[in-house]
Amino acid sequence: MQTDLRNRDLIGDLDFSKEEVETVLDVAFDLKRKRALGEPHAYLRDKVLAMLFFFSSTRTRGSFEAGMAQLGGHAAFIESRTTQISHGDTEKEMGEIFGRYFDGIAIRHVEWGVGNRYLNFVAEASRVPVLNMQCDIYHPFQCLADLMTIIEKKGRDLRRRKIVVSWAYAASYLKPISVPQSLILQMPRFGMDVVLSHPPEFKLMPEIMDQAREQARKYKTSFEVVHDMEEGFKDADVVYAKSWGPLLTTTDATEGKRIQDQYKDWITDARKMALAKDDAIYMHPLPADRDIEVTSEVMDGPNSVVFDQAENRLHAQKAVMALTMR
């Protein structure tokens, strides 16, 4: 177990270790036993956590404000709109200032091009630490409730599960990239075979791909891109499908649906989950978009373990929040 990360901020996956994500699981379940045994575990009694929106939440916002009253603490929503942000304060100010006030500072900023770079100016002129509840680049958080649900369900050993990363088609809006970024660059490291699987527009960031490959060589395990959705599909112990904009491809919101909608028939569905393996579970970080990304057939049904992996959101969080803010 790590016990080095007090004042450690989370924006990037591999800003921890592998060793650190396992003290970080190990500490998640922990807290969730005691939360499901009423066992009091108020470790950051009379800490204040900033939340700062520039995108909207359903999940994050929730699962970050009940982790903390958890643990003793105090959540403060801070929607960017309500705040002085457009009139001057930069991100120094909001470090410093945020640093000085709160206890921790957690962004969530999806702009394209924008949101990475903020929480790490943030993060320069913070005395706090500062977590990421969502960027353009990267979901930390979601990717450790998934890989904790993952482990509930096919167990501590993952060396050669294959999990699927596949593009699925969606009518709401184009949504950011971080999700399967985050997920190639943790995964391998756990011992999973990655196959992402996107149609030839949706590609993902090179840097975070040449990443992928170097984790997946250093844990020996396998990384590979298909074009085929069905393709991915085949024999995976993890379904892993959700949409993303085309943002490597165009960053015009008309052109990026023109292009989406040539892809409606990427809808994860009984049929194609038959060509997973007979246990495979299917995963959504959602909101997803019923009958047009995913049937309700899929999503509500024995494979599905969609709401587990929301919960775990919560112990995830609840784990980094105290061996961060204590």
The other form holds:
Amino acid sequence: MQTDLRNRDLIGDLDFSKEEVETVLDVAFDLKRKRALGEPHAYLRDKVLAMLFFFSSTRTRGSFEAGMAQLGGHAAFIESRTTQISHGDTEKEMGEIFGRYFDGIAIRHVEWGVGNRYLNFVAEASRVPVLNMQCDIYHPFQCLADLMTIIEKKGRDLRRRKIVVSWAYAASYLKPISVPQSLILQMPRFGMDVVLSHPPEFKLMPEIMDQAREQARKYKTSFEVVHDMEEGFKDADVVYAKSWGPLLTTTDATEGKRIQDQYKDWITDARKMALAKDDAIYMHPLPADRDIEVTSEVMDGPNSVVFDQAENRLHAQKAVMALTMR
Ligand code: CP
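Same protein, different condition: the form predicted alone was shown, now please give the form predicted in complex with phosphoric acid mono(formamide)ester (CP).
Below is the entire complex, every chain and molecule, led by the chain shown above.
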């Protein structure tokens, strides 16, 4: 067990080794048990986390803020638009200055081509851990909560279990590609066979695809790409179907929407879920476009684990904060 995670950043999913992720999971399950029993676990008394948001959030903000309070510390909610970032505070200023005020800096910055770069520049200047609350490339805390949820539902031995990471249609906005990218990087390390399913225009980043293939080779799992939602769902143990924008094809929002609107039939419904295993779980990080991206029948149905998934954000994040910020 790798226990020394003090002062480590978590920006990309592979920043922590598999053994370190296992430590995070062990601590997360322990913290979940402690909370269920009402056992105090103030591992971060007097510590303060800066939460810098460049984009809206429900779950991420709520779970980081509640998590810090439950660990005996405090989280400061800071919106970029109410800072002096637009008046000259660079990544260096944010890392240097917030690194001196706070014990950790968590950032959400999903702007394509900008967010991940921003986090890495802040991390270079910061003396405290930088935690990625979602950037344009990765959503590592979502993925840790997802892994925790899959283990709860399917057991620790995930070898020969199939996860389909599928694109789904959404009408609301062009969503980041960070969730599917994090999933295809992390899941092979825990033995899962990964099928990535999307229309041709919704490719993920080539370097992330290469890394996912490399992880699959290293952990002797399979990684396959298909362009048919139904084919992807066949015999899956885990159906993880969500929308993302065609960002590798176009960054123009109007053109992106035009492309996206060609695939309105990529909805997760009961008929498609029936192609997966009988006990397949349905996962989504939320928010979802109800009855567009997924039917309410599936989302509120017996195979859906979306609320357990959302809950596990809290426990997984507390584990990383307790390990990195102590
Ligand atoms: N899943 C997720 O990150 O939710 P929020 O965007 O509400 O934080």
